[in-house]
Structures are given as structure tokens and as C-alpha cells.
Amino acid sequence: MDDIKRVAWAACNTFRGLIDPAEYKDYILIMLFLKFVSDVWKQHLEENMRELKGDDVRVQRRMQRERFVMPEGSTFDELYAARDADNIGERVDIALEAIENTNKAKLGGVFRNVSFNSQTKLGETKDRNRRIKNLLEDFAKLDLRPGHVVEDEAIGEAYIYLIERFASEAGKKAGEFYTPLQVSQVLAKLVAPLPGDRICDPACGSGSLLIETAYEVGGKDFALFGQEVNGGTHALAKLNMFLHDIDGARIEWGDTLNNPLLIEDDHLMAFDVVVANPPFSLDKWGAENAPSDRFKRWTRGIPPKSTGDWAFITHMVETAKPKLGRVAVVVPHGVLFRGGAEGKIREAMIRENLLDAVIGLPSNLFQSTSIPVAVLVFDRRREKGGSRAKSTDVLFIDASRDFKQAKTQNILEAAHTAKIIDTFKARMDADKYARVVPAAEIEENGFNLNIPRYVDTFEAEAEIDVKAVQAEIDQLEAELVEVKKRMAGYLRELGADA
């Protein structure tokens, strides 16, 4: 897998300085995808030719039943052979369109936002052709045939790795498509999906959080659903699912809050697990449409039009299965204590006994923001008639001080994640770290969930020995006098004492 990472990352040099990482990531990831499906197709074709002793009719019939079909003229090898053509950008676009049209059920729309023939993005014809030729030659160095050079899961892992690297370079724009792996792992373990579960991310970005949550099941017995408003990121998510061999995932393109597309029998689909890292405090999220919402999601109140945090949270809770569903969502700290309409929605959620835990994470975990964030866990099994209806307290965890400081970002290491999850499962007080808080106490605090109100992390400073400090000052002053004397002597010897 290291070869894939190295070659793909080196191929980025073709675009650096020309367009932003948030844009050239699409060209790199699509070329990786094209090389992978072409190599798999080529290997299966060779195997079938051997097995069927060159009977072309039977071979072609069998190839049409493959997981995907590569139309003639669309493989990487065919494009590589034509790399010196004057219209190589156009040829790549035609090949991608043919692949998409031939495999619409799995790949419909994945290439809609990228053109290898774009003068705006890739320059005049001569420069554009040179760049695409470089790209083809870089990826020609890889052998992505299954079982040959790479393990089956390596291509999916490489895809995630590249998205993470692109997120690091993209800075603030990374928030649109990537949730750091360490944060995804925390959310996945908090909701603990089970075999057979329906799992949804209504703001799924590139799908990495959704895939990490699916991994937690420990097999293939799950169903994944997602919706993403950004067309390019939606395409990334579909490719991500394909490269992780998750063909059944349903990823919709559209605005979850104003036009939810995961519908079943004219109702919002209901899920066992809902996770998300939605945009923080989204302005103009669509509050004006809320009163006429046909799914009546905003019965607890309509969040302010300038901050959509509680709009996403409400949607997630409403799409979790009644008396069964679990929800984990990343939020900015303002969600915990802001008043007005947000305060009323927060109060309603707590009075309905839906809130299960509030977990504070360290600052600077994300590429897109350095602010500290929190995770809210809701559990609809706590509703009346649910299996946890008798649990009425809320667990607060302050994990904000547990991290490893890296060059540009803080990191949650495995031990930090394990401590959060162990504490969540044990649901017990831990000195200066966690506390199980009765609902009555939260009500006394006006339904304010600010973590320091409930978890005391104050560390008393050591008592200062004033006499020792004064003695140290006296010694330093004496040493300074001695140094000045020596310095004056040196200057006299140099004749520079005037």
C-alpha cells in the first residue's frame, strides 16, 4: 500500500500551484479509481480467457456479469497508450462518461463535477495535455491487480489516506469532506452498531465516518445510507463506497435539512444508528422553510436562521428509530449553552430523556478549525417504553486534556479513545474526568450543558515558598554582578572600555 500512497501523492506535483488541493484531489482520486478498476478488469479477463480456453463469446458473456463493466476504449491502458494524443483530456472524459453510463446503479453521477478537458482548471491545450500525460505516466507505475501487489482492502485504505492528506492541505475547506479518523472512531464506538443495523450519516462528506461506523459492526451485515449537499463530495463518497466494496450503500446528493432524500413510504427513513459531523453553526440553513416542513421535524422549535446546529441534531434524532436508535454528533461548544430557540430545543430533548452523554474533546483536532468540540450522544432507547427508559441521568466526560500535540494538529491516540469509550460504557464518576449527573441538577442549571458546570477539573497550584524564591533572586543578582565585572575586564583588555 505504501507504493500506492507514494505514487499518488507524488502525482499531485502535476497540479500543485495550478489549482487548490480541494480541487486537484478529484483528479488524483479519479485516476486512482480508473487504474484500479482497469487492473481488476484486465486480470479477470485474462483469467476467464485461460479458463474458457480463449472462447471469446463465452468470455465476453461472463465479463458482462462482473461487479462492474469496462466499456471498450475506457480502460487505463487504452488511455495510457493514447497519452500523446492532442485530445487526451477529451478522451479521458469520454472514457469516464462511458464507465458511468455502463454502471449507473453503482457509479451514477460520480464524474459529473470533474473534466480532464477543462481549460479553466488545467490550462491551455498544450499545458493540459502535458499534465494529463504526466498523470497517466505516474499511475502507470502501479499494479493494482487484486492479490498481486496489493491486498484486497489496500485500495480503500489508500483512498482514505489520500483524502486525509488532501484534507490536511486543504485547511478550512477540509471540513466539507473529511472527519479526522480518530474522531470518526470515537463516534463509531459510542453508537456501537450491531449486525443488521441501518446506519446513516445525513451530512456524510466523503463517507469516511460512515465507513468507520460500518467497520465497527465487524462484518458485512449492515446497510449504509448518506446524504451530501456538495456534488463533488457526494461523488467522492460514492467512489469511497465502491472502493471499499460496499455496493449497497445509498448515498443521495442534496440538502438534508431542506430536501431530505432518504424517504420510505413518504416518511423519513428510520435508522438504528445516526452519526454526523455536520457543518458548524451553518448560516442560512433554511429556517424560513421549517414551518412548512412536510415531515414536521421542528416540533421542539425552529433553530435560529444563522446557526443550524440544532437543525442537524433535530433531524438526526427524528430519523433514529423510536425506542431503538442511537445518535452521535460532533458539535461546537455553543450548542451546549446558547439560549433562545436553541435553549428551548435543548430543554425539550432533555425533558424527553433523549440525551445520554456529553463529551468534550480537545481543541485543534480538525483541519478546518482549531476550536474545541463536543460530542452529543442521544439514545432513543431511553424513551418511554424503551429498554433504557429508567436511565434518566446524563454522563459528562471532559476529555479535553487528553491528546498528543503534533506539528499542526492535536491527535487522539488509541489510549485516549479507549479511555473515553471505557468511561462511557462503565457510566461511573471518574475524578476530574467524568460524572453521572441527575437530570434534576441539569434543570437547576437552566438546561445549560457547559461541561465545567458538572466536571470539576480544577488543579490547585503548588504553594509558593516565598523565602526560597527570594534566596534564588539574591543569588541571581550576585551572579549578575560577577558577570558584569568579568565583562568589564574583557572590554578593558580589548581597549573598548571607553
Given for the second form:
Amino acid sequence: MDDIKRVAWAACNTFRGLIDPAEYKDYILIMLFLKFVSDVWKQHLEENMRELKGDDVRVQRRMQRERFVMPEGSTFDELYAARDADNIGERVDIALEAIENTNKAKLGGVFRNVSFNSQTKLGETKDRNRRIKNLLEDFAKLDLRPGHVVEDEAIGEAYIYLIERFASEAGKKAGEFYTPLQVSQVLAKLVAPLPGDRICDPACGSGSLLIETAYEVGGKDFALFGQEVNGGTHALAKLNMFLHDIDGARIEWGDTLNNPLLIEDDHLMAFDVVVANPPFSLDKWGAENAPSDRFKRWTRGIPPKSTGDWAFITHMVETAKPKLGRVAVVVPHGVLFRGGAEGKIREAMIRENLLDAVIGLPSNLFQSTSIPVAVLVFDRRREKGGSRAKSTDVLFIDASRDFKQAKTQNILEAAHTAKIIDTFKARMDADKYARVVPAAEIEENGFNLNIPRYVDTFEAEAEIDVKAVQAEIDQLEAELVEVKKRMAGYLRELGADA
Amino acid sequence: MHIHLCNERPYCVIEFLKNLATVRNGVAFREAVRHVEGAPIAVVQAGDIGLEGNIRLEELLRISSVPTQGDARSLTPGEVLLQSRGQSYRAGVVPPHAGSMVAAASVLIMTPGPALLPAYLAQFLNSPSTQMELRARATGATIANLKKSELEQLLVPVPSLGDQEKLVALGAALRVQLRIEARLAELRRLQLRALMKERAERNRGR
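May I ask for the structure of the form predicted together with the partner chain now, the form predicted on its own having been displayed?
Let's see the whole complex now, leading with the same chain.
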């Protein structure tokens, strides 16, 4: 497992300085995928040859039923053997295209955004060939055959590890493809998906939040859906699913707000669970198209054109199953209190009894921003006729002070996450941490959800023990006299006038 | 090169550091050092050198093996470590320890010769005027970096060993004095606040 991480990370040296981490990650991750499917293919081919005693026709027939079929000339080993070829970049592209075409249902469009033959990305022919050769040689060191990899999840874990490392290198650009694992875990546990649930992330990035939420089900009885606007990131999400052994996920490429692609019978698909870490306060999100939205999502109001937060939230709530679906979304704090159109949408959501909890998280959890964020939980079971229609209060949790400080980022530790989830499940007041707030009180506050209005975290100033202070002063004064005496001694010895 | 100086007192000379101590670089790790609980080798990184030059053994990361690049010689007690990157360059003396210990590349290692006491060298390096000079000698486009060759050119005043001992003791006493005075000021402020409150309450009761 550590070998995979180390080799893949070391392979990045081929690109460092040449292109941006946000771009070279695609080359590394695709190469990891290619090596993995090639190694699996090789192992199965060997096993079948042995089992069917070299009956070529039967072996071929069996290989055509593999999870991924590798057309001739497209395996990693074949490319590695051709690593000195003048047109190695073109060969890799042809191989990827062949793999994509042969496995169209699963891999359609996955490699379209990356060209190993691109002069602008990888340089002039000579440099480009050298770089691709380096890359092939680095990955040739890995043995990813099943059974040789320590655990089944190792490949998937290595993939997420790389995405995480790329995110830290890419800094501010990372926001669009990565949600820190600890935040994903909080969201996943808040929505508590059940076996058989349909789970969706309408701004899925590289898919790690979806996968984390799916893991929460325990077992494989779930259906995953996602949509991502960035073509390269969308491809990463698809590969991420395969490497985590989730073949059935439907990940669409496109703009969720203007062109939702998860459609069923001309309606938006409805999900049991919707999670997302959408872009914060997205400018130009498409407000001008909102009045003519064919799915009529914006009945509560159209969010401002320069701040798309409530657009994502509205979409998420609209795609949660009526009277059943749960929604958890990461938002910047402005979402809690901004007025105007946003205030009206917020009020409508609260009046419809959809808002279940507001959770403040610590600042500096993300690579892409240092601001503190909050998580909003909506629960459509609270709608009229739903199983929780009688709960009308909203749980506020202020978890902003619970974190571990690391070098450049704050970290939520397991205990911090557990405290949030336990409090959420118990739905009880906790001193300076959580409070169950009646709907009427939120209305009195003008539907402002700013957390300090509801959770009092003020620490009273400690009483000063005057006597103890004086005693410490006396003791320190005595020590000071002693030190000065010692110093005078040294100064005398050193010939200075003390 | 010997320059007699220090108010012409015969026992005091000024000397380039390279003539008083050998300087070497720490080990260049290619990746972030990851702690392995109970591993045999302790690693001193720049951040492990405390404000007053103290190095806390129990807080050091531990690793199982040292990558081969660079000089991986183990540190010996009495060697002096200096942070080599950033805006301040804290120095500390390697404390007595069991087992192997190495310094990372963000640290320069000095082995003082017979004319210098380790504690004296560390105290000299930590003094504000030396810090200013080190800052001036550091180069680097984004993060200031103090090179071994630059450190070797630093001029160090060299009193007799007996005097070095007394100067170190005087420096230690000065640090204690500053600590006590800072705490005293804090306590006096607390006292003042308590008194303001108490007098106001008395006034209300009148």
C-alpha cells in the first residue's frame, strides 16, 4: 500500500515545475488506473490459460467477459515495451482510446480530457518522450495484481491519497476536486444512508464524498449518482469509482444548476440522500436561466446571480425524495444570515419545516480556503405527512472550537467528529456546544441562522484570587532578588562593576 | 586569522566560526518525516529547537532508518544545532540522549573545537545582534536560507573557557530574570483589574 503511494508520488517528479499539479494529477492517476487494469487482466489471463489448459478460443471467450476488456496493444506492459518509441505519446493516446471504445459503457469519455501527446502540456517531442518513458518506468515498479496488493481497498485508498496530496500541492485550486476526508465523514454520518438508498452528489468533484457516504451504508447495497462540471475532474470521479470497485455509479459531466443530467422520465431524479460540498458563493451560476427552468426548482426565489450557494441548496432539496430524503451540504457562513433573495429562500425552507440542523465547523479545514464553514442538514421526512413532521425545532451545534491544529491546516479528529454525530443523534442541549431551538425563536430572529445567536459560547471571566496573586508576587520578588544577587556575583567575577 | 580585540584584553580574540568549529548540513529527507512509534532514531527538525535553545527529547519524531542522501552521522551531545531557514535562527545544544539522533536539512550542525564551549556558542548565536547578522547573511528567493559557507564566515568573539562558563551562567540568570519580570508584570495587571472591580463595588455599597 505504502509502495503504491510512494511510487506514484515519486512519479510526479516527472512533471513538477513543468505543469500545474492540478493538471499533472490527471496523468498520474490515469497511469495508475492503466497499470491496475493491465495487471488484473494479465493475472486473469494467466489463470484462465492454466485452467483451460491453453485452449485459446475458450480463454479469449472468457476474457471478453472480464470487468474491463483490454484490446491488443493497449496494456501497460505493451506500452512499457514500446517506451523508447519516437511516438510513445501517441501510442499511449491510441491505447487509452482503444480501452475506452472497448469498454464504452463503463469508460465512455473518461480519457477525453488528457492527451499524452500534447505539446503544450508535456513539451517538445524529445522532452515529451523522455517524460512518458520516465512515467512508464516508475509505474513498472508496481505490482498491482490482485493478491499482491495488500488489501482490496489499497488501490482506491492510494487513489484518494494522491488526490489529497495533489490538493495540498494545488492549494487554492484544489477546492473543485477535493473535500477533506474528515469533512466527508461528518456529512456521511449526518445523512446516515441505509441499505438500498440512492445517494447523489450534484457537485461531486473527484467523487470522494460520494464514496465516503457509500461506505457509511456498510455493504454494497446502494446506488451512486453524481454530476460534475469540470471534464477532467469528472473523469477522475469515474476512475475513482472503478478503483473502489463501484461499477454501477452514474457520474454525469455537466453543469448541475443549468443542465441537470440526472433525469428520469423527464423529471429530476429523486434520491434518499443528497450530499455536496458545492463551490462557495459561485458567481455567474446562471440566475438568468432560472425563470425558465423546466424543472421549476426556484419556486422559493432565485438566488442572487453572484452568489450561487442557495441555488445548490435548493437543487439538493428539490432532488431529495419527498417525505423521505436527507440532505447535508457544506456552506460558507454567509448562507446563514445574508438577506435579500437568500433571506427569503432561507425563510421559506424553515417555514416548510425542512431545516433540521445547523453545524458550525472550525476554520481552516480546507486546502482551498481558510474561512470557517457550516453544514446544513435538511430532512424531508419533516414535511407534512412525513415520519418526522412533528419535529419543528432546529438543532444548532457550534463545533468550531473542536479541532487539532496542524502545520498549515486544522484537523477534525475522530473524537471531534464523534462528538458532533453523538450530539446530532441525541438532539439534546449541551452547554456551550449545542441547543435545540424552537422554530418560533428562529422566526423572532428574522430567520437569521447565525450560530452565536442560539449557542452561547461566552466564557465568563475567571474570578481573580487576590490573595493568591499577592502570594505569587511575593515569591517571585524574592526569586528576583536571588537572581540579581547571583548575577552581581558573575559580573564581579567578569570584572564588570556590579 | 587572529584579530585581538575586546578592549585589548589579552584573552579575548575574534575568530571565524570555521576555525573554531566544524559545520555540516543535516540529512535531506525527500519526503515529510513520518513518526514511527518506538522507532530507534530521533530526528531534530528546525521547529524542535525551542525559544531558549532547549531541545525536548520526548517531542522529537522517530524513524526506523535514515535515507542515504547527505551526511547521516548521528548527533553527539555537545554539538550545537542552528535553524537554517526562515527569519530567525535559534540555536541549541544537543542534550545527552540514548540511541541514535539525526538532524534534518533545515538544521546546521556545529561541532565546537577545544576553544569554544557549546553552551557559549549557542548563547552567542541566539543573541539579538548575531541574529541580525545571520538574517543579513541568509539568501533565498522565497524562504531565507542560511548556507553552511555563510555561517562559517561568522566572526565569533572567543573569551577564555573560564570566562565562557561565567558568561553562559550570566546569560542563563538573565533569562530567568526576564521570565520572572514578565510574569510579575502579568500578575500586577491582574491585581490592578481585581482592585478596580473591588473598589467599584465598595463605591456602590456606600
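Numbering follows the first chain given and starts at 1. These figures come from a predicted structure and were not determined experimentally. Under this definition, the rigid core comprises the largest set of C-alpha atoms superposing within 1.5 Å between the forms.
*Asks:* Looking at the change between the two forms, work out which of K390, A460, D84, Q405 is at the hinge joining the two rigid parts.
*Replies:* From the list K390, A460, D84, Q405, the one at the hinge is A460.
*Asks:* Report the rigid-body rotation angle of the smaller part versus the larger between the two forms, as an integer number of degrees.
*Replies:* Turning angle of the smaller rigid part: 28 degrees.
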